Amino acid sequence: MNNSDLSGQRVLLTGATGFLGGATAVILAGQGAQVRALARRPEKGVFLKSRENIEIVQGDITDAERMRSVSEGCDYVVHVAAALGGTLKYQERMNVEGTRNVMLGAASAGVKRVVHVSSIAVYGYHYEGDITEDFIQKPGRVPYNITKSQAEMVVREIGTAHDVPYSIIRPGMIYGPRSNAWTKTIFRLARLRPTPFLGDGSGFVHPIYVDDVVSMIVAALTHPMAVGEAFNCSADPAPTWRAFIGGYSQLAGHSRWLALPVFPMKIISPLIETLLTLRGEPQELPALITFLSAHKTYRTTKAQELLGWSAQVSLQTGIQRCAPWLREQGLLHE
């Protein structure tokens, strides 16, 4: 694919100062995108201000107007802005309805391509061995997993009503600087010496670094075998959690992992998911522990085919690049 394929091109980009979204922007505005780079609160995307072609502008994708408004005279839309936790009417409102306003407002400025970015937990946790982009949904009660799996339905009824080309990658688990979830995070559970974690760690996890997501986003914006498609995002073949969190505990300059007796979560872990329930946040507890121990591989053979998209960021690579973010941040030490 060639990279001049958006220069000039003016990309109306949500969650614009998020991870991912900040990312997106940067390599799209270098590649000679015009980025309209939408944020709820523009202060938070300080670290695009100096950029060139990166225009920040206010805006909110549960407000319908506003997303008319904003829409105009773009070219494409990359909508990446989501809830990731919260009640399952807080996150309708944001992850349904809100992905409703966007491909609407796309619709008004007939734009050529939209890429919805979801997630591999439209499928649920309790599918094993290969899953394809063919499988059935089984978000099961998760709010999360159940809104990204009706937000790409709403992307499919209303590109097809309104003749809107769309695009839907499904990433997995998104690490890399700036991640809180997958590398933040983690990062603090690896340097714990040993690492607690539930069993030894043989589960397979489904890293993807933030590069590789935004490689796939600009091939799902501009090659024709795009259109209409999902693809998973994901790493294919899956690495293990002690691949996974053991290297970032080498990053601390430790190997020693503790593992935790699976058994006792399992008893316990329906108490806590009647909690969540009762707070109106399920997450299948349960059903996530076995998760954590199934192999599972989410297969990326439909973009490899179909786009020529292929993962180039090693698990090892990927977070050795992590290390001078977790410096800044005050958490790793030489």
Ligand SMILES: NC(=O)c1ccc[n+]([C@@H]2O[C@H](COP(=O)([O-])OP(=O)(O)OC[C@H]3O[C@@H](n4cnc5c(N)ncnc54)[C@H](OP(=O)(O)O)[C@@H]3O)[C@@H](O)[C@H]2O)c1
Contents of the next structure:
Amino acid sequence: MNNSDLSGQRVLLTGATGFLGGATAVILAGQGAQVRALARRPEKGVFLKSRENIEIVQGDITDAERMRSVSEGCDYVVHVAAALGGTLKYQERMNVEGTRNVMLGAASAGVKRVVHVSSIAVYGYHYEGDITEDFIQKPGRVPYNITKSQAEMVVREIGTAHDVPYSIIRPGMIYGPRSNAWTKTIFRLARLRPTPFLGDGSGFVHPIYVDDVVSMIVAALTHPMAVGEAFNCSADPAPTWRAFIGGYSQLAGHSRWLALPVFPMKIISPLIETLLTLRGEPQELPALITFLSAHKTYRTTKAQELLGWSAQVSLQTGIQRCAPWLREQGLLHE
Ligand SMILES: NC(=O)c1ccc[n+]([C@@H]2O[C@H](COP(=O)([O-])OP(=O)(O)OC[C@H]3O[C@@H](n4cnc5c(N)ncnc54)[C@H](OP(=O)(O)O)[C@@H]3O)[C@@H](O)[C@H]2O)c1
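Switch from the form predicted on its own to the form predicted in complex with the ligand and give that structure.
Complete assembly follows, chain above in first position.
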């Protein structure tokens, strides 16, 4: 099956009002799929309204009955929706129970395949070197990492028990127009002259341009070899933080870097970690600081070999493609 075979196929898409989901809706619809775009608040999907092949339907993934009814008549499901922050209890409800409802809805509709969007977060912060899909997941005590890992288990359990073909993709840090975390926030940091960052930025970062993630979603949805498999989806080889943030600095017209000493951060991070834990949102800050300076690559050999997928957008091109949106946001002036 190739991309054009999605033409006329009905695809239920969760998370359509978000960054990745919005891009996925537009690209799938452009390939002729009939996209049923799920939105908790349909007014947030205004940018999708009046586009050909996209129907916005109201619904919440925590509502099992609603997920059953919106899945009816669909050929495929792409499950993008998730909570990226909040307490463990909240993220369990959204990411684990929500995924259960999506899978059960898909099972009752008898869809041909579900693609579940997971994350490299499932591996946790501690591995070094080359990381492949068969590594044991060590999400630690960070709610997002834990619940994304548990969501994968739910996909496998229900997929196997109800005979729903599924595929899982694990993106790195997704950037591109409409990305708050890896475009807007990083650009705000990068345009500071000099740009402050922990250390010399020689540790590795794991960006992936949004269109490359969508092309993997399409491959996972349509390629026969994708069924029952999980795929890393990240820059391979990984660039350095200096190259990533420096690319945005260049867009802002400078290349000045301020290396902040790592040692004081290591001293105060356990205190900040305690405060976050008291708020019910534990993080592993010392491990996260080490993660920033680590040399690791989430290898994408499996997707290259099984699906014929590879990232097409270089870091330089991807950052350039963010420029018009950053201008629109009033962040980039030249
Ligand atoms: N961004 C990254 O760098 C990154 C990296 C790796 C993996 N991922 C994964 O990629 C996916 C999308 O991330 P994103 O960056 O696009 O996040 P996002 O912009 O925050 O989008 C999340 C989407 O999920 C929807 N959603 C959340 N809870 C819901 C619920 N209970 N019912 C229905 N919809 C719900 C949100 O709806 P509202 O608009 O109503 O809030 C929004 O449309 C997630 O699964 C995330 O774990 C992201």
